[in-house]
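Single chain ahead, written as structure tokens, the form predicted on its own.
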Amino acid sequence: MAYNAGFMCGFGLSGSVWTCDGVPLSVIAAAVGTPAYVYSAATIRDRIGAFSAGFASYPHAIHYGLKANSNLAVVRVVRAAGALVDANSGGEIDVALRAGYAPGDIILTGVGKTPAEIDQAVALGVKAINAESAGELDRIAAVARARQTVARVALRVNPDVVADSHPHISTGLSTHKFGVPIREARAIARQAGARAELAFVGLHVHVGSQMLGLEPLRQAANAVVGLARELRDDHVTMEHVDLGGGLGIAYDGEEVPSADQYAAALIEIVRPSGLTLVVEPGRAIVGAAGVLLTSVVDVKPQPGGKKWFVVLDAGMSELMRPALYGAYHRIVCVEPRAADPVVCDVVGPICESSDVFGVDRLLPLPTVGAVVAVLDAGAYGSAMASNYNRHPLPAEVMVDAGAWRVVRRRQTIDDQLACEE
């Protein structure tokens, strides 16, 4: 549905009304109901453009991390904007193919690849399979041998680097399940490079997510480039170093490195190697490109009368991050409220005490039926949604150049029960 051709890019106030690319969020909520995710195509393009410009001075490839948001419409916008993809499962490979990607555009990552996923990736001939262990390399080689082909592999290295992020989204310490210890990586890579069934194409590292500083990324890059130099001395050739993703976004006004600063830091380290630089941004591309629209279903005072509960129709089943990580998201009323701000705990309807979106938030006290937006929900929002308490998966909407359309209809109870006897 078209609304306003002279749109403002992204999410923000237009007068006193919150809009997405010129479309009032209240218009979308009225048309499709709540809960609903809304995405800004312009913001996705802008973020990919920023990364492309930042890395333009050096041979590179930007592989969008599908785990952040694999809605088919989102992935098609990503592809049209020029980014390739990083998949973490066979299902994400299927989404990438359906979005128009060729197998050579896809890197398969993932700490526990099933036999079916390995067979799928080898049969397709994806750009690289980021292997997690010597045993996984053996399994990939066996599939390639059975198929009489050569599988392109990279080795994921665990550099034992502190990511300075939430423990649940840090992945680069020796105690984490990801990759092989860097002290063992040289021997494993040498063995992989000598196998006829494998084409050893690179090294991979990813130390965490939502990082607000560059130092952990520099440490990981230095470790991997140093390993690449050692392997070159061993006559093991490769094409690229894959430095993963992890760059954060400003959920609460934090200072975050720009795409230019991020690129400059990595290029400086990789340039002497002459290897192509691969990165896998996910959150940094789609995080700020989405919001969750949700309606107030109850407002009630807390004991003592100094605080209020604002109960929403969306909860941890729609947006897991606050319950899982204690993550912060800004919460705003999509239309103006002529009321003084009061202290609110903004909570969901799920039968769990952890189902809380925000504690001690100052909001004009909303009325039942009012629509609020949970901002910066484009990454790890719909991708982590569930049917807990039999909640249907929410509708999803794409706004593009002042027009909007539903890109995922709201799930029904019949959809949920279709696979059950």
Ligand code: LLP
Second form
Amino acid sequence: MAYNAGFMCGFGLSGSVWTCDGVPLSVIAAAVGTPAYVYSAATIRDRIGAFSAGFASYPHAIHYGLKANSNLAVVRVVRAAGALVDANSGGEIDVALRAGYAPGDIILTGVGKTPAEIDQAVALGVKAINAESAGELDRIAAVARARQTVARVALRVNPDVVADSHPHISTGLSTHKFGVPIREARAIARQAGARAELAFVGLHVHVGSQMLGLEPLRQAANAVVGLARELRDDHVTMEHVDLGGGLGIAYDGEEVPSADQYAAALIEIVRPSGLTLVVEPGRAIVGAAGVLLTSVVDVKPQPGGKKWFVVLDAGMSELMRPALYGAYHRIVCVEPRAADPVVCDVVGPICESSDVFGVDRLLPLPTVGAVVAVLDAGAYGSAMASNYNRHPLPAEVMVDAGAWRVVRRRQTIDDQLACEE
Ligand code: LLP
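Hand over the structure of the form predicted together with the ligand; the form predicted on its own is what we had up.
Now the full complex is given, and it begins with the chain already shown.
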């Protein structure tokens, strides 16, 4: 469905209506219904372009963190734009293969890989399995031996770094479950490097997500580059250091390092090692490339008469981040409304008091039926949606070059019940 509007990359006001790459969001909501996720292909390409340009001066590989959003159409755009992938499960490997990736384009990460996932990754011959423990290295080696092959492994280290992000998405402290303690990593890597069933290809670290400063990333990079140097002294060679994801986005207009600044900081630390620099950005690629469209289903005054509840047809089942992390997302009415702003709590329909998208938001009081957009919902939105309250998973729409199409149809109750007795 083409829409010939003046083209604008990403989401923004065009005149007085909100558009995605030039297409009014109200047009999509009217055709597809709500709740619906809408993605901007141009924004995804633009973000991957920014990372590629930032790292251009040094050997590198950008492995998009599939967990942020693994809708097949999104992954195809990512692939066409030249990024490789980081998968966190067998399911994400399957999606990557269906999107056209080769095994050598895929890194498998994950703190709890199942025997089936290890077998899948070894059989395929993925670029690297980021191992999380000495025991897991043993299990990978056993599978490789049984399959008479050599598995490419990297070791995930835990550098004991404070990520300065929400506690739920900080992963680099020694008390966190991820990786092996940096002090033990040298011995474990040496052992792995000596095994015939394993090709030791790198070191991996990921200390957190939605980081707004570069310092934790610098500390983590220094830790793994120092370890790589020690291992070289031990005659353990490798191909890359994988510094994970974590670069934040400006949900509330805050200052965020650019892709250039991020790349420059990491290259400076890695360059003396000569190792290829791998990164796994998720949010920074797709976060701003998606919105959640949702309709107002009720409007009612709060006691005292100074505030309103605006109740939506989407809630924590469609977008979990506000309920789970107290995350802030901007909320806008997609069509203009000439009314004075009032103070609103914008809430979902789920019977839990944590099901709130925004507290004390100033909005022209929307009418029932009005469509609002929850912005910056492209990462960890649809990917974390659930069927709670038997909500169907929302429809998803890709806007590309002024045309849009449904890339995941809205789930039906029959889809849900097809898996049940
Ligand atoms: N690599 C690894 C090993 C990861 O665990 C993650 C994210 C990434 C890469 C991508 O990180 P990013 O560039 O997106 O920060 N659900 C949370 C975020 C969880 C992140 C988990 N790991 C949220 O909605 O904020």
